[in-house]
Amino acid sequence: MSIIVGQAARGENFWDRTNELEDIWNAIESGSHILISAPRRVGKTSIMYKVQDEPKANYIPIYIDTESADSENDFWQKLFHALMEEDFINKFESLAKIFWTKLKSIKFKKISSSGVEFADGEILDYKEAFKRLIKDLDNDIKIIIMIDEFAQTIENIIKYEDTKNALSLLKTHRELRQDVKISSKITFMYAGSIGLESVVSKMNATKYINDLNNIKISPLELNEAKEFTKKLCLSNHINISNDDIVYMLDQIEWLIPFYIQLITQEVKRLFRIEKEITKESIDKAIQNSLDYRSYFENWHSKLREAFDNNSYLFAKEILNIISETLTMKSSEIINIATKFKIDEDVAKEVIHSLVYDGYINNSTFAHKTQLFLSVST
């Protein structure tokens, strides 16, 4: 098992998450439309590709990272494009010949910028061509699109859009997944470094994802992620004891694959230099580990794009405040919302965007957050 850090792991460097695999599965074969949930860095994407690289029989899932689409036709190109991909294709072709027969026998006359012509001489834009294209194959084998990084394409068309087609892509979604013809070729599975449920509560557009399946991801049990440290300090030449992994585990207290893994990166250079593990070496592995900043510029630059100039202050102090003192009254929360002319509502969908994202992960100062969005004060 390799080092992994800011990629997604695949293959035999994936740790093995049954329980939420097992959950997607059943969600998938029950026929739901899945909303994957958790905060950024905590595997999301490893998930999907685990999906993706080893399907049950009959499913053909494909993944779709949509973060770069600006636009809503842009983001109807790209999932026409990847089902014509030919990789894609290829797929059907090994796994169900009558399928692929069925996908290669729809003919297109031309593909431009703007939309698909068919061979019949209907022109349609991408959205309509998508549902043409679905709609045209037969039901041998089940469709999984694996749409990554969906919340951050409305809030990117939000931005070079208007709130208005933002929604029109919201509504399309829940129209198709409610379609009984397509939703028995297609699952759709979301998912993002962002909270698609925080994205939509600011749009007042719940309405358009509460038929979403919400499976968790959570950070991993103490003994999984004693049982994961151990397999990579063993796969890594890493001479560690099992009181100095407890130890290491107890100093990072978010376990999520990605600090495990960045920590132990550190862990085996010092290893390397200084030949053993101590506690005082794991506490500068630590320290060395904070010191690389493009590990955490993300986090960052995420609230600067989330959040108009007073909410960004307003997020960054309670940030500030919380990681001193681990904990607030929410009187105090209000009164820091005061000072940046910030009224409640605003001030709660900030601090619900914090805990969904995994800004904030201590569970007493979430669980008293989640007191401060329920109630007024």
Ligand SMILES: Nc1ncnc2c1ncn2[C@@H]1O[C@H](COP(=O)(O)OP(=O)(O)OP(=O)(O)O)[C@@H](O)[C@H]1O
Given for the second form:
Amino acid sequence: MSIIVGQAARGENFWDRTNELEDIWNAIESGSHILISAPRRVGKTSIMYKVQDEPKANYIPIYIDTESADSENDFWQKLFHALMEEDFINKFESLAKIFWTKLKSIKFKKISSSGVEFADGEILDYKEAFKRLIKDLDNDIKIIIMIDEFAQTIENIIKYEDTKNALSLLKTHRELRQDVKISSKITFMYAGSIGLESVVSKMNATKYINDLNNIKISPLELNEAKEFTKKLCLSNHINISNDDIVYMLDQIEWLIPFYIQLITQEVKRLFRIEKEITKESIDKAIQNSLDYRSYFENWHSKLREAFDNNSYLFAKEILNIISETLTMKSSEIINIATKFKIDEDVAKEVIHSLVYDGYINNSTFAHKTQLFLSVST
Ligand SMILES: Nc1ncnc2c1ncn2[C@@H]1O[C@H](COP(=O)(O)OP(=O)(O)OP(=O)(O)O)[C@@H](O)[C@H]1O
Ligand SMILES: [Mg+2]
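Starting from the form predicted on its own, produce the coordinates for the form predicted together with the ligand.
After this comes the whole thing, all chains and molecules, with the earlier chain placed first.
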């Protein structure tokens, strides 16, 4: 098991998330469509890759990151091509193979940026072409379409196209999910590093996603985190006592695999130099990992992208204060909102997104992270 920092963890580097995967497969098998919700960096993308890499029989998972889609048409075009170009992992299973062969046999006269012309002469935009592909497929196999960064796509469309297109995309998805014929062939799974619920509620469009089965991804339980850290250290030839692992996890507090990986990476470096790990080296490792600006700067720029100017300044000030005082009264929050001329509802929305996205939580470690965030501004 290698130390992975930043990229999604895959294959032998993936620490099993048994409960989450079971929840996801149960939901798929019961016919729900899924929203994976978790703060940033908790491991959503890694879990989706796991579904893709090890699907159950008669399911074909397709993972697609739509972050670069800036318009409604871009989105559907990406989805259409993902379906057409996917080299299905389990295509050697007979049903999947039949499905795959059938999909590959669909012929087009022309494919352009605005849509496609099927061999029978029907010209459709990408949204309709996607629907036709799905409707034409047999029932005995189910496709799982995992859309990562969906909320980001919605924000892009608002920014670069129009709010009405973003609403139309949400509405079409809802219609597809409600369509019995389509729903029997597809499971949609949405995830992203910004919260879909907060993006959608800002648009007063919660009704378009309230049918989704919301599956939460939690941090690791202490025992699991211990096992994970032990395995990570063992595979990386780091001699560390169980006591020191417990001490390290105690310091990290919010036990998401990302923090464990980040600190273990630094512990590994110190072990190479100092040849032994002590509590002091763990303290040093935690301090040093806060110096890896790039991981946090990315969070920072996401924050800037997600909010308008005043809300961004408001969010930044809140984080700065919390990073020093650790808590804040709601009256203080309202005062700061007034200072930046944003009303209470917007302020609540911003705070809600900060909590959702993991910028604010109960962990001291996260607060240190916030401190870093404010210093790096
Ligand atoms: N199952 C896992 N096993 C090992 N490491 C993991 C696992 N899940 C997450 N990680 C660690 O967390 C980091 C982030 O994982 P991932 O990209 O899957 O999270 P995410 O929730 O999709 O993040 P974002 O919110 O930025 O999209 C990885 O680089 C890795 O360090
Ligand atoms: Mg991700």
